[in-house]
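Here's a solo chain for you in structure tokens, the form predicted alone.
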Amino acid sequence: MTVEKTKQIVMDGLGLKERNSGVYYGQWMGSEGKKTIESFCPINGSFLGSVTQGEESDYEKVIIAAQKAFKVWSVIPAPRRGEIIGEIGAELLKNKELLGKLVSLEVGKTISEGAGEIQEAIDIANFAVGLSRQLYGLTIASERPDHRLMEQWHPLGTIGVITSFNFPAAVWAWNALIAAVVGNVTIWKPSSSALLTAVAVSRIANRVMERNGLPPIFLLVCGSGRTVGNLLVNDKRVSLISFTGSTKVGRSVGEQTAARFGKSILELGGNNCAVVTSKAQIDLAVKGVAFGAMATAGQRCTSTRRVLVHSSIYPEFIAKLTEVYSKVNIGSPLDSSVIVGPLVNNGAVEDFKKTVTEAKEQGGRILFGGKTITIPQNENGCFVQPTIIEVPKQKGIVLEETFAPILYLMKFDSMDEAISIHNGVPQGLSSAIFSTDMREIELFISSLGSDCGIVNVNTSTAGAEIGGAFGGEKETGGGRESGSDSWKYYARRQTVTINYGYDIPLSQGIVFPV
């Protein structure tokens, strides 16, 4: 199906227009006299639609609505909150096909990945339903007689969520749906490269709130980072900022939020590495590395960007990996046979070209790819070749993250050497080892092994499940989102002491003779 035909079906099905409001605070802001951000399809460069930007006065309306909604939402019993989130998941499921195709149109994900993006949001909703009955606190043994010591968790209030283009719905769901079950209200500032997806998802979520007679807890403010982003980050009324994006911007977000004693979750850059040992099943490793490097055209924060291969299997691994790359179908992501779609925009293409040039200047040897390509009937698309570059040493551009399908290939001779190279970058998000040797595996996942927040054994660095906590260390930011007990980031811990006796005994043996 052509881009134009798919666009018509998707826009009509989701109720999107050529011009859409980008601010929701219980009602959609009027668009008259407002500046807009236009969305273009990276498949062929065609215009998809525009979204109006919020200004400071619009932002203030959103904040006031959030504070009012919190007073109602936070006192609703958590299991009931979970039921509402479950309804949102059901609505997303009804619209999964249309929303998935919108993701493909707007950011270039393949049809399979676009659908998977929405399924991830649905999975988070289902997870949140169960979580609503498991927001546990501890009861702690007290050293004082007739005393009970316990912990409980309260919602923070208003949460700010700033998302990137590469997961335009799922990362919002990680934050907003989990935060909502805890009792919070969310203000979403989406990437300017994925505004239509944000508008569509927000409409679906808020329709559920409206039909249940509940206040707006999923608020939306589209606009630039310099205006809306700065307002959100520096607002003391926003208890926590969850930011997904570059390390450079994330550092600034973290500093500004900390300066006002706010909390932050930072999901920043990843320079993820796969280690392929001499004991690896080579075909399995090739598949895992290829998926990690080429999925979403290398535009995942968990994309495999470096691969370390034991020298004894190096020639065989290269031969098999380049063979896989040579057979990959690159083209319109609306074609189900396509594995690699376009980069998100022309700026990303320029970054790809610049990085390939720098890698060559720094001694890298291109084993495959390295060029931009033109796809028939989609001549204005943002397509590049998945690229493998052999580098003699880890330095320069190899230490940086480029959001493109560029894979750096290096040799190693011992596990100690591999771990040293693996950990020798500023980022620490996802990692992988391919081996059938228990000792190699246990070393890699030990405290002396991978320094990343996520470690994978015999599977790709990309493709994390929602059930585990997602996040990394070092310049990746240190935050955690999604599953496990990540819900605690959206809550404040309160230690409670209850004296049910008739005296006031003191701890640590202190005596107060009054």
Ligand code: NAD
Given for the second form:
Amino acid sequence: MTVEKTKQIVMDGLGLKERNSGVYYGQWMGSEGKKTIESFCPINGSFLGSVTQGEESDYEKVIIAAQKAFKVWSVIPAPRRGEIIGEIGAELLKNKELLGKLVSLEVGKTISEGAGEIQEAIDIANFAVGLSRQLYGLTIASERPDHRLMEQWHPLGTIGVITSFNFPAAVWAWNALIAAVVGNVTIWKPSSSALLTAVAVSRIANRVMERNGLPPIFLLVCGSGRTVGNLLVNDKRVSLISFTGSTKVGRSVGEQTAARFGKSILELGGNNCAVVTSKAQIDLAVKGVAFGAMATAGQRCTSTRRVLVHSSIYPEFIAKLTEVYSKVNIGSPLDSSVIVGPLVNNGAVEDFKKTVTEAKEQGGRILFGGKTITIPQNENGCFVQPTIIEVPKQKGIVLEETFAPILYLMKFDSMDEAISIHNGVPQGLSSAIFSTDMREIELFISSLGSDCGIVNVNTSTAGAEIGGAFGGEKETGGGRESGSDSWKYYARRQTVTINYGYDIPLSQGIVFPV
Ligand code: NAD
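Having seen the form predicted alone, could you give me the form predicted together with this ligand?
After this comes the whole thing, all chains and molecules, with the earlier chain placed first.
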């Protein structure tokens, strides 16, 4: 289907107009006189719609609404909060196809990946429903007679959620839905490259709150990072900043939040590597690496950016991988046979070109791709060839994350060498080993193996499930979101001591005879 036809169906279906309000504080901000940010489709460069930006005075309204809403929402029993999140999941499911296509139009994901993005938000809603009855605290044996010692988890209050363009709905859901079930209120500052998705998702969540007569807990403030983002980051009334984006911006967000003793969750860039050993099932490894490197046109934080291949299988692996690359259909992601769509915008295409040039200057040899592409009927689209570059040594540009389908290929001879190269980058998000050897696998997942937050065995670096905690180490920021016990990041732990006796016995055997 063409961009224009899809746009018409999606915008009508979701009630989006050419100009949409981008600020919600219990009501949608009036659009008159407001500056807008325009959204363009990376498939053909056409205009999709615009969203109004908030100014400082609008931001103030959002904060005040958040503080008021917290007083009501946080005291509603958690299982009831869970039911409401469940309703949001159901509404997302009803709109899954339209929202998925909007993601495709706005950031260029394939139809299947766009739908998967919304499914991830639905999965998180379901997870949050279960969690609403499992926000457990510990009871601890007290050393004092007639004393009870226990932990409880309180919501933090107002949480700022700043998101990247590449998961324009799912990352909001990871944060906002888990934070909500814990009892918090969130203020979302979405990426300026995915504002229509943010408006559509926020409307759905807020409609559920409104029809239940509940206060607005899913607030939205669109605007640039430097203005609105900066206000959120430096606001003492915002207890936690959950930031997903590049290491460069995340470093400064982390520093500013820490300077005011705010909490932060940092989900930053990755430089993910797959190790293919001599004991690998080669066809499986080729598939896993191809998916990891090319899915979402290499614009996942978990995209495979480096592959280390044992020298004994190196020629065979290259032959098989380049064959897969040569068969990949690149084009409009609205066409279901396409598996590599466009990059998000022209800036990303420039970054791709610059990186390819630098890699060549630094001794890299292009084994596949390396060029931009013009697609008939979508001449203004942001298309590039998935690219494989063989590099003699891990240095320079290879140490950086370029958000494009560029895969660096290197050779190794021993597991020690592989682990050393694998860990020899500043980032630590996702990793993979392809092997059938138990000892190689166990070494890779041991404390002396991969230094990443996520390790995969015989599957891709990309494609995490929501049930596990998601995040990475080193310059990836150390945050954890989504499943497992990540909910604790959105809560403050309180240790409670209750004396139900008639005396004041002291701990550590201390006496205080008054
Ligand atoms: P980006 O850093 O350019 O922008 C992220 C967000 O930060 C946007 O909403 C932007 O408006 C905002 N921002 C910019 N300047 C700001 C400032 N001074 N103060 C506050 N906010 C500011 O990232 P992007 O290009 O949208 O996304 C791609 C990056 O995100 C990649 O590096 C990718 O690896 C990373 N990412 C990481 C994860 C993870 O979980 N580790 C997940 C998705 C994406």
